[in-house]
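Presented below, as structure tokens, is a lone chain in the form predicted alone.
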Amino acid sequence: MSAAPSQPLPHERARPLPPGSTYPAKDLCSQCGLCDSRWVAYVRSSCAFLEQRFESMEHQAHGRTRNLDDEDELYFGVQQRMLSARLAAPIEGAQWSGIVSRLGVRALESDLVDAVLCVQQSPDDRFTPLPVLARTPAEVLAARVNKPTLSPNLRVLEQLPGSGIRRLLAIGVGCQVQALRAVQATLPLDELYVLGLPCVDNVSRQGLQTFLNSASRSPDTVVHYEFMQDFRIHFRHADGSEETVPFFGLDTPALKDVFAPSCLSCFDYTNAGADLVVGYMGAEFGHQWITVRNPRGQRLLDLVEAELDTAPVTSRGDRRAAVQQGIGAYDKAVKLPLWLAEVIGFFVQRFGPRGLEYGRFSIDSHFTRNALWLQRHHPELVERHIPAFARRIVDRYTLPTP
């Protein structure tokens, strides 16, 4: 539980950096939006790529530290349970069956909270975010559907003070979702409820726009998109229709450079600081993945588990060698012709890991290519910026020399 502190602290001094200075993460800069509001003061203590601090939050929001000899948890996280669900009645227009969303609804409708703080889209733009707090139902299925794009949802904590709202759920990602927690206590609010998203490999408008040109068939007119538990992207367009594009397809060489470099540095993919996480990548293709962290997750959870078709999550395959695999093809940049990129694609969907299997080659291709990155751009960072449950998976694998 956070209060209104009774003494104005730095935070009600400071004022926003200026447009166009220069953030103190610099390249490495996720544009969270913290720095966009009077908790700028708090930016050195609290940004994921200033200072990482884990095991401190994780004991802040769960009452302990993840067990790093439990193999879940090594991966997963802090949990008091996981489970595979999707609502038993879909929400229209939602990405996948709309756990999220729902449960931002019912926090409102049953008054557990006075406002959630999620990202619809700009009105002149379906991809560019615009984070709000929404007080009513109809404003939080606004925000429905994924905006790939940094974005700065805590930018809108500057408007918490003189708003009335004094219990909020927060929905975010990794990077927005430390910073949050290591400003909490400052925040003017008797309850803070977290709900995270699963999330690598953002890019700036313009590296979407990129990336879009590069792996669909009519860029312009995806509504959304996923890299599933299929090995393939899922894409949306505006007619209804569905694209598949082979992971394996993708024109690496022009892609390799468009994430942003918070991204390529981050090791936060299962967002260890919320109390409730949803995402895709722990659970079979067409079922959403739950992770529940402390009984404050639990408590969200309760308000839509009645309405979800649940099942236990599963585990089958051998990541190890596609991943040892994947980082020599992904280093060299290489590029498949598409024919053979669909054929290892319906092997490797047939044959290769899924489950929480599935999960753990997502998080170790991806810690593996983030640990070799920073060794390369960033090498003064590498002792200090990767957590230990994260050195532990990369030290499984033989990186190329950097």
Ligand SMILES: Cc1cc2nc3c(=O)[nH]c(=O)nc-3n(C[C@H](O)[C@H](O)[C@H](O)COP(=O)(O)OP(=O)(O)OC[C@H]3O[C@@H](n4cnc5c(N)ncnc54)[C@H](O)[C@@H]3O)c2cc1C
Second form
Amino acid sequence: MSAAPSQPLPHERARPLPPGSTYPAKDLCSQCGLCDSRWVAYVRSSCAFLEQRFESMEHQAHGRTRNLDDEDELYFGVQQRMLSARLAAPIEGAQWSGIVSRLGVRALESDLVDAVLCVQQSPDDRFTPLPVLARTPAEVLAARVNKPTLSPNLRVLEQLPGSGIRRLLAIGVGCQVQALRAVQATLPLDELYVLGLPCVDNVSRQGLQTFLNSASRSPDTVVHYEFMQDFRIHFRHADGSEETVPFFGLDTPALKDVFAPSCLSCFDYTNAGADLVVGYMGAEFGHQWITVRNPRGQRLLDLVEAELDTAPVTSRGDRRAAVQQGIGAYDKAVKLPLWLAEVIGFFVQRFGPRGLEYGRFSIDSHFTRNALWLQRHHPELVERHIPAFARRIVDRYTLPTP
Ligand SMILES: Cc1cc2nc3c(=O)[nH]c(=O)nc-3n(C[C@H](O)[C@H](O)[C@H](O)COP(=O)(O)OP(=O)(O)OC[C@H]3O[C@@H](n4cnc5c(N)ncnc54)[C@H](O)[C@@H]3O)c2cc1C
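Next block, the form predicted in complex with the ligand, ref. the form predicted alone:
After this comes the whole thing, all chains and molecules, with the earlier chain placed first.
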């Protein structure tokens, strides 16, 4: 990484864009925060929505690109190990069992890093993200649980120069990690570890409200939610009660435009550039799903592995017919009556895809939807925006006419 330069680097001459100005990716901007820092100088060669560069990123981060002929790598990216796990002593209030937060805490306690880039919540709204460079375990724990909205994580790069932080653990979703990897060599850091989250269907704060209003019986009291492997959305309310709603009962016509255009044009669901990825969708219900991409990722996992109940990943069922049917239903914006949604949910939950096959179901469904969205809304970007691995997956299905 960069030694102290004698001449100012381009980013040192550049001024951050004022928040709210038009960002270079325009309607496709995911507000990753890069353009609110002086590293905006690199936006043309780093923004995930101006140009996709998976191959060079994978090469830079892992020393090789994914093997497209290996089904696990085609779907889940470069890897040396996948496992399913949960913290034996879960962290209360975390999104799942809290592996990500515990890892951030241990990275500070073991002096692996000086700070952790993570996302706390704004003081007046639990769902408005507040990215920080956490220097203490308490600050990392304050960032636990998803803020399911677009988050300007890279804005805090602006605070790095002069901070004394030379070793950083960055936690983030794919678009943030793509931009971070692209500017990594110019950052004033000696070490960068990247802990990725899979991510799909993110929304603006306003879009989140539309979603909650349409899907939950009590939108104002929701404190946590997740689309889970049992094909239901689980909402937790402020009084501790839980509400579950079948995926198939969502008001698709009302929700079709709710997702951010960045997410509708994204193919980095499984966070290809991270050293270690911690999600849930490739694990059995109740467990988290871990992908170690390279030795740095294993070094991160070593910080918490003794605290985990682990199990091998599993895979059951066959997703393909369900994906193909879902493409047509989504495109026609079909809204099912709740009783029918419950019946379908019952059968899918019992006989539908599980484990890694559920992960592939979700990837197939989102990649086909996004390819179609790009063809319809940005046909000029299709060629350079859909990476080879996503194209190979999309080509397995029949899409409606653009
Ligand atoms: C927007 C979003 C969508 C996701 N979608 C999927 C999915 O489709 N499939 C899947 O398998 N996993 C998904 N995940 C990951 C999953 O929901 C959990 O976050 C992950 O398994 C870690 O759980 P945990 O209990 O260890 O996290 P915790 O210990 O609770 O820590 C959560 C971490 O998330 C970070 N964070 C919170 N909000 C954001 C944000 N908006 N942007 C970046 N970082 C954030 C915080 O910094 C914190 O460190 C998603 C995460 C996010 C943030």
